[in-house]
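Take a look at this single chain in structure tokens; it is the form predicted on its own.
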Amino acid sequence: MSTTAESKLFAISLATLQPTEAVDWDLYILPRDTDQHILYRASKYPFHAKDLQRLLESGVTKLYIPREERASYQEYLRENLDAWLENSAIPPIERMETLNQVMRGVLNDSFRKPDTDKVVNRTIQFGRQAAAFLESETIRFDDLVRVLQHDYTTFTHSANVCYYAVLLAKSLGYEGDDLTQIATGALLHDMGKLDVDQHLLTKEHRLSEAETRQMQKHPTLGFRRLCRQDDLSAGQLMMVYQHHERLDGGGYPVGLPDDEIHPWAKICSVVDVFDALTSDRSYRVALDYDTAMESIERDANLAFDAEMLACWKQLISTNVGS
């Protein structure tokens, strides 16, 4: 059997593979107690249900494919995502991991080559899938966090805010189409950052006053990008435009008071700041949940809706370490 360097391989979850008469990629396996990958199955050879079962019984959860086949694998995931999300034979957290892997891959590609129509179409699809899955399945918060990335790139942050927004909205009593719209709005909430000087997003030190003013334009820039999309609702646009407004009128871009801020934007505001605080930034490491919540709670009824904040805190505390 052949071996290959890990740097040339890309790990894929075994849960994403379906039995087929021909796999599209060479599949590699990493045996226990070794750092040498070996060829498990060459491309175009069948991959049967019994093969999948044997791997699972032996404790294998990941296989590896050549890194240059990553785009092909992402397309394979996109084409089969609905079927996997509805497959109750796969544990919910593994389905969640697949959803997140596909979503992050597509958002990464979309945000690097921003075509507004394509981004909106893809986020609507993912918003529907994320909302339907999280509405129908019970996912513990700490289990969800384990499958998320916390590097605070724009596309990673947008995916995290989507999941968090759906969990919070669900806890507040939203359901059905409202959850779907909230999920999509959350995915799009930072769309305006595509029109901000990109070096500001990865700067290793805190922004200067002038740079902060430029960054604070992103809600307006995002709204301008999206306001002519006839497949987005007013509530979704307000998630983009108002997620940095504060109840006391001290937010941006307008400085709206409490009663003029859309409820969905208030949901987005809570989880947006929570994910920002609990993600690694270029100028600081992530805060733990307790410290992040203490920071956010200092602004209850000033920046954040106190009822939503209390609901979010309760959701976290009953699902972490219990």
Second form
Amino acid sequence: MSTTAESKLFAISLATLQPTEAVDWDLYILPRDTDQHILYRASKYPFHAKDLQRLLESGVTKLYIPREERASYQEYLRENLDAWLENSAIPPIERMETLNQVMRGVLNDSFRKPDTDKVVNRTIQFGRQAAAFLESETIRFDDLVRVLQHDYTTFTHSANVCYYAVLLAKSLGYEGDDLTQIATGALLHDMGKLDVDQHLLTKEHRLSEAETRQMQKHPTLGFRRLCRQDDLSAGQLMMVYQHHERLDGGGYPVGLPDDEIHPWAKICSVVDVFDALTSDRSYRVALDYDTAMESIERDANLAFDAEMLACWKQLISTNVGS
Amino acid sequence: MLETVDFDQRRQLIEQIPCRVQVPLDWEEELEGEGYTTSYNNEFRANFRYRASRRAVLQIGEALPAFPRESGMFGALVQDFSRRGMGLLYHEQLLPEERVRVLLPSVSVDATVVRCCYRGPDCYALGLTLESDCRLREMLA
Ligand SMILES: [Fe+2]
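Give me the form predicted in complex with the partner chain now, not the form predicted on its own.
First the chain shown before, then all remaining chains and molecules of the complex.
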């Protein structure tokens, strides 16, 4: 969802609207070759499948709604997400875009005022949806990256790591409930950053030694927040606790050797670094895939599992799932 | 929780329970000598710590839901003490928030794991916070 020039309206993807249902907000349209939005349909007025079809045929992909309806729109998206994800009439990448929109919206809200139980419930729900969708659909990696955000806020990063972790795990042969659990673990992997001084997360310059030590506490802080949740498994908690461990024992917080690091944490660590390198940071612009992969591959068998890296490299250079 | 029991009986128990910790060669020096010391670089303790190596027994308390633990008593090697904390070596990894009871000859003290670092095969350095203040004199007895 992006802000329009008028800033009182914001754009929503047409694919996110469920035909046959009236919506709670006025819908606006931006006619071709104009910069003036006009009212398309007043709130509560039913929006039928044939309306949707007509708009799509005339090349419309976005409608606009008043900015103050943002929360209500998010709620609407959340309630209808399962239906969209299963609607094969909508191209997979558009469903993916919707999933990401909803996921980021919800994570943004939950991470701002973290109530651990609520965050866990929501991430379990999104983990299930993301894993089921990515397990059954074929999406080109390029397309996926295009619909994701790359701003490296904690919630954007967590969503990206979730999709990437599911794709890598799927390529490694994981399926079903394992993929669902991995998706949720990935969504939660950086939860400890919520307990780190926020200015460290956006600092433009290199962190001092003391600040680095503070920052390096986030796997432990995340684990402490989550370790008494009955509905999280050991593998998921290890994704939180061990995603900065390195195979050569030089990682943190424990400095574990290769054979003591949980395989799901190893998956998380590969895609975590990939997303960090390919996202814009306060102190540098995003790297392209090749440069990011070159940098990661220098650490094959030192920080990262070489087989997983090879699998990830293969995956980002070919169609996902094909 | 802090309790005192028969000193000799406890000492015997501690000696009988095997300690499976493998102290790496370059760490043996760390265990020698006794006296007050400052905090290490990568950690922070509110109180002075006293370095002294002692045999102890660890009992795992209530386990975390996703990490069931074998119950029983296991040998450990205490490295240092402070009023609210303790550093010790243990043969396996324990996780933050896990609760343990440390038995020393003159006291037993309940504690929570706050830190665990790998030092070598069968050797993990644990940082514990104690649930109640302890007198150094009692712990060192
Ligand atoms: Fe992290």
